[in-house]
Structures are given as C-alpha cells and as structure tokens.
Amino acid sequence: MVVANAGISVGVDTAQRGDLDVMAQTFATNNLGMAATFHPFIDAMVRRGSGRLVGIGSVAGVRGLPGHGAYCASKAAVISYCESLRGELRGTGVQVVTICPGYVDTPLTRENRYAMPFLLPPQAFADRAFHAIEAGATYRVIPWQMGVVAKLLRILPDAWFDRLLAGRPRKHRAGQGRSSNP
C-alpha cells in the first residue's frame, strides 16, 4: 500500500501577484506530489497484480471556498486524479482509494478563523480511514456527516451558496498566520 498524503493549505488572494506563486507551489504538492510518489509503485504493483494506491483529498475539494481557491481546487484534482487512475487500473489488481478528510485537529487547522464543523482528532480520523481502505472503499469522505454537508452544499444554487459563505473569515495567506513568523 502507497498513501499520497501531500498537502499544504494557504490561502490565497488571486489580486495579490505573490499569491499565483504560492498556488503553483501548492499544485506542485498537492498533486504533482501525489503523483510523484505512485509513479515509481504502479508497474511493480500492476506485474504482481496486487496493491493500493491511497490518495488524500479533502472534501474542500467537492466546492469551492473563498479565500481557498488553491487549496479547494488542488484537492478537487487529487478527487478526479484518483478518479481517473483507478479507470486506468481497472482489472489490474490494483486498488485506487480516495480519502477526503473533513476537519482534522492539526496545527494546520488550529491556524483557522472559522467553525469547523465535525472536527475530528488525527488518531480518529487515522482510524476510519484505515477501516474504509481495509474495507476496500474506492471513495470515502471522513467523516461522514461532511460528505451529506459537502453533497448538499455541491447541489445549492450558486446564488444560495454565495450567500451562505458570504462574510465567512478567509484562510490566513502566506506569512498572516499566527504560526508564521517572518
């Protein structure tokens, strides 16, 4: 088994010409990253006809939020990246899983200015995820009860989305966080 566990989450600000940078970078890990370490694994795995390819998305994948556009649409690549290698892997033995954490307590996350809801700890979080790919889940949002938030807030009409987020606290760019020090 392989987990692609690469994330960074900075906010971003697409007026602000430093920020492209910091969406680049973060394209670079998020995704390249991901795809970087499942390379060298796919052949052996594909010749033994056996093996798991685990991809961590986040359900910020599923629709964007403000101040999060590198981040949501980083890991809305990883979601169909995934997608798309295990249409590739199909009938090779080889298992692609797709994990989409909602909140996790991390520093990353402490950093917020925002409610998160369903917050779980690392060891939880680390739990699930193990049962679902044990399992043999191909997709699986943790916990649950974001993937029903995630499904509803995907069907709102733009209009009742926009409305809902608006006012809601942006993520901290580079160099604003509490944990960033010049």
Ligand SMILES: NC(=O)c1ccc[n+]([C@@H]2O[C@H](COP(=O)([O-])OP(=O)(O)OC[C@H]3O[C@@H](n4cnc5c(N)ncnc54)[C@H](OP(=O)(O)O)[C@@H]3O)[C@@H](O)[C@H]2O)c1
Second form
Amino acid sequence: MVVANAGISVGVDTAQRGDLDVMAQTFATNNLGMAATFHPFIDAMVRRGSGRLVGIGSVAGVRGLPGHGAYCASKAAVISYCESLRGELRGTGVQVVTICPGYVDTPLTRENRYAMPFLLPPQAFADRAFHAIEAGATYRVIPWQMGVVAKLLRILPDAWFDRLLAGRPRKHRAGQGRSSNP
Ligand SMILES: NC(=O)c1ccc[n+]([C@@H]2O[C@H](COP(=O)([O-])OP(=O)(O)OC[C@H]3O[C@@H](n4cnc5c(N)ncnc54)[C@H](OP(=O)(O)O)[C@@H]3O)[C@@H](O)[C@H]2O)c1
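Can I have the other form now, the form predicted together with the named molecule, not the form predicted on its own?
Let us now look at the entire complex, which starts with that chain.
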C-alpha cells in the first residue's frame, strides 16, 4: 500500500502576484507530488496483480472556500485524479482509494481562525482511515459527520453557499500567522 499524504495548505489572494507562486507550489506538492509518489509503484503492482494506492484529498475539495482557492482546487484535483486512476486500473487488482479528511488536529490546521467542527486527533483519523482502506472503500470522508456535511455542501445552491461563507475568517496567506507557511 502506498499512501500519498504530503500536502500543504496556504491561503491565497489571486490579486497578489506572490500568491501565484504559492499556488504553483501547492499544485506541485498536492497534485504532481501525488502522481510522482504513485508512479514508481504502478507497473510493479499491476504485474503482481495487487496493491493499494491511497490519495489523501480533503472535504475542502468539494466546494471552493473564499481565500483558499489554491488548496481547494488542488484537493478537487486530487479527488478527480484518483477517480481517473481508479478507472484506469480497474481489473488489474490494484485498488485506488480516496480518503477525504474533515478537520484533523495537526500543524496544518492549528492556526486556523475559524471553527473546525468534528475535529479529530491524528490517531483517531489514522485508525478510521486504516479501517476504511481495509474494508475496501474507494472513497471515504472521515469522520462520517463531515461526509454528511460534504454531501449537503455539494447540493447547496451557489447563492446559499456564498451567503453561508460570507465574512468567514480566511486561511492565513504566506507570511501571515505564527508559523508563516510557505
Ligand atoms: N489536518 C487536516 O485537517 C486535513 C484536512 C484535510 C486534508 N488534509 C490533508 O492531509 C495530508 C496531511 O496533512 P497534515 O494535516 O498532516 O499536515 P502537516 O502536519 O502540515 O503535514 C504535512 C506533511 O506533508 C509533508 N510535505 C509537505 N510538503 C512536502 C514536500 N514538498 N515533499 C515531501 N513532503 C512534503 C510534510 O513533510 P515535512 O514535515 O518533512 O515538511 C508533512 O509530513 C495533506 O495532504 C492535507 O492536505 C489534512
């Protein structure tokens, strides 16, 4: 089993030239990094007729959050990319699993300025992800409560979604916050 987990999450403002570099870095890490992680294993797994490729997406990939365009776009791309790969590898014995975390208490979320419902400790998230993978899931939102939220968000009309998010504090941009993400 190969888990492509590396990811960065930094707020962006497209009007700021420097944030285009942050966007490039986000896509390089979250998307190309994932493909580069899977790539060396695919032929060998197909020859062996078994294996699991696990991509870590995010609930943030379900809809675009203001101030978080690079990350949301990258995670939407993770979800689509893993789905493409799953279809490509169908019948080879190699499974592709997309795991979408809600909020997990890690350095990535610790400085967030907004409420994080159903926040999980890392070990609790890891246990649930392990069980989902073992159970043969192809796509799983963890925790399940965020899966319900994700489904609701997906069907919410744009005007309602925009109103819901209006005024919500935004993710720190590069150089903001204590840890000053890249
Ligand atoms: N925490 C959450 O609530 C949450 C929610 C949804 C999705 N996720 C996703 O879960 C995954 C793990 O996030 P996390 O919360 O554990 O974040 P984290 O604590 O910030 O850890 C990120 C990990 O990615 C690695 N990484 C970053 N850039 C890299 C690069 N260029 N090359 C190799 N490794 C790199 C880091 O390695 P170093 O320590 O060596 O830099 C670190 O191990 C990410 O894909 C994230 O988007 C997290």
